[in-house]
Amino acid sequence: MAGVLTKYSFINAKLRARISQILPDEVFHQLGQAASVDAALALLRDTPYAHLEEVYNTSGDLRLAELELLKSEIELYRNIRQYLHESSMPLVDTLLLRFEIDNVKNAIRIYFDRKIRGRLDESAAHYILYEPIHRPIPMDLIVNAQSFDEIAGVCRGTPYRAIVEKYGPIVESDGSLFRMEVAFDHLYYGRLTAAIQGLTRDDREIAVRLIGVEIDLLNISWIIRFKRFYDLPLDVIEAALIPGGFHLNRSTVEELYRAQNVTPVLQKFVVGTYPGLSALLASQASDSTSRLTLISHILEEIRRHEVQRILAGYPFTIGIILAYFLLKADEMKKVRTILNAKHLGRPLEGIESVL
């Protein structure tokens, strides 16, 4: 128990400290409310959130504040990994591997776009983060490559160089990135498995249930898209599917697929599995529109509850640092989303079915 107590007492009381600063719902409703991206910026001067404002009005770009944003949330896992105890410190290393993962995927993406669609945008690059993240990668080599093989050299010596080599013929052939996106997303969750496999007991039970929820919540989302979008046959889509998930099973992944209407399937799982959350089954959803904005809010709302229910048990465990980073997370996604929809000119309504 003293051991426990070491690891966790300092980082569980500076955490939860944070938390309580966490945006309330009244703020997010009042940046909803407001006339503009402006005057929402405006809202965010007493937050830590002011910066974008500045960086909003020096460069009336819009994806440049949420750049900020991205480094913001980046510095925050490097904030708080240096008061964690060693023993923590590689799995907040591979929760921080993801944002690498991201930039490269979007880097080869401006790559994609430009030498395979033959599309050019050179506004893209302008949203790459150049700084090392997680190891040094030179972005902008990849960005302006003129090969797959340019790209696989460019990241010798860390593991995307074998999924570049292997997909990279793929990618050509199909016209599509699809399967080297998988395998990326793949390489991250398999090095978080493998991360959590290296926490005591206690604390492994935690992070599975947590991290295979959100391994759950991404493949209903995979495979509603998926098939929504790209008509993918299920095996393809199994294949694809993120190994580790805690709840979803073979066959309500197969009812998901083959639902003409998933959102009865996904009441289905919500109901065996949080009954707590059946209050949210209420909502109708007439076109499939609505249908995708409620199975969202839905998966959202599975998320909040698995962070609340850490958050109410014993405190001393590596569940107060994954719950703090989800509730960030989720803090600057309404920022983004919000900023997002007044720069669109959204109506209020649309934004609060978001939040």
The other form holds:
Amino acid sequence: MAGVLTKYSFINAKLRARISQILPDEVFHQLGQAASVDAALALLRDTPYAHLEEVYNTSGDLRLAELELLKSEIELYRNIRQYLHESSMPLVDTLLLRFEIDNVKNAIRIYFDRKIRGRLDESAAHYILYEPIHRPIPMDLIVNAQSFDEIAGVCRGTPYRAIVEKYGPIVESDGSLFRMEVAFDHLYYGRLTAAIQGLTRDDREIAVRLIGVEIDLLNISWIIRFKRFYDLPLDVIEAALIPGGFHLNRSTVEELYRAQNVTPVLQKFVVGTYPGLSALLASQASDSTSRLTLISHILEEIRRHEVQRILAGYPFTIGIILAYFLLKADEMKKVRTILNAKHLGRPLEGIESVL
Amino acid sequence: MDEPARRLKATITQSVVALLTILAIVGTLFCSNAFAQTAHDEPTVQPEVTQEMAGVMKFGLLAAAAAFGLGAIGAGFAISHVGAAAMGAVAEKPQIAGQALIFVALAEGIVVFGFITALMILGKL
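Complement to the form predicted on its own: the form predicted together with the partner chain:
So here's everything in the complex, that chain up top.
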């Protein structure tokens, strides 16, 4: 069995150097102040996002530039994967699986809109990745399918087939993709949890903590959204929640569901684990949308805390690799958000509050 | 060629020149000492080696070999990791090449300690 030095000395030093090159907050502040999408893209010329300008200038389509950003993110995982010790590969493969699942979900959404809802949006099919991510799945056949049976046939040999076969009739009867998408998310997080179990004890502890916080983040936003916007009962929400969260237990879920204002519940949840964050919760938001934004800020802050904790700790663990992926995803999300805000002509204050 | 790559090339060139200069100086000094020693044609008297002295010498030589050998193995082990990590980081950020080389040199120091210890042991024999 290889030691931690053999596994992590090279890749973690490499990633530490890359982490130091992640765009600082000043760059995002400058991007936020840019007058237009073109001006923002011009500011990204000396960064790893320089290619976005070319894509945008050629097509004039920001969504294509976003697709290019997604390809870069996938390429990032593939690039790191080639330097990894074989014991860490299954986890990164599973992280890569998320992109494939999202891509399949997007393709099914296009089919659903066209076939079940009867909406025809020709352009949507241009924003799907047709190159194989993990397995060779012909996305064009999913997009242009005539039934869920046909989609299930296309997904033969993949774990998606069972989900499509099971939830296809439910989607048709409900007129909503909700349950199928939840099943896809469960598949991803189930695989991720299994991959984490295959790690060594030290790596497992770190991965459980980091991925657990991500699951908490997703679950809390789901509880709030499902209750506020879909008014789903507690048992349906509980069934939809992803198991494996780090902090969120059943009683907190119930409390969050019943609370009219979730901030006090979150405050109780945060005070014990992240005392530094209670100040953020002290700021009262008046309407539900700004409360939701505040909550997502707090959860992002929790994740940032965890990443900082990993970066300041013992260097020879899988934590540095996961922290790098999270920081890079965060950077790409900021770029995407700013470009979209510029495209939609949102004011500077609005952009900075989201960042 | 961009600025960091040019700086890395300049650092490597400077290091190589410095190393060759030190090797040349050390080589010249040792060679002159050796010639100075061979210039004297004085007859040398071999001391009589007792069994006890032979035992001391045997273990002394073994200790010197172990000090140097284990030091070299330790340094090799350390450099394999430090060097790999350093090269990984330098590939991403060439401007830290100087700092990275310091860490490789620190690992290399282990064999130097072993070498000095071996010399000290041999000096006592």
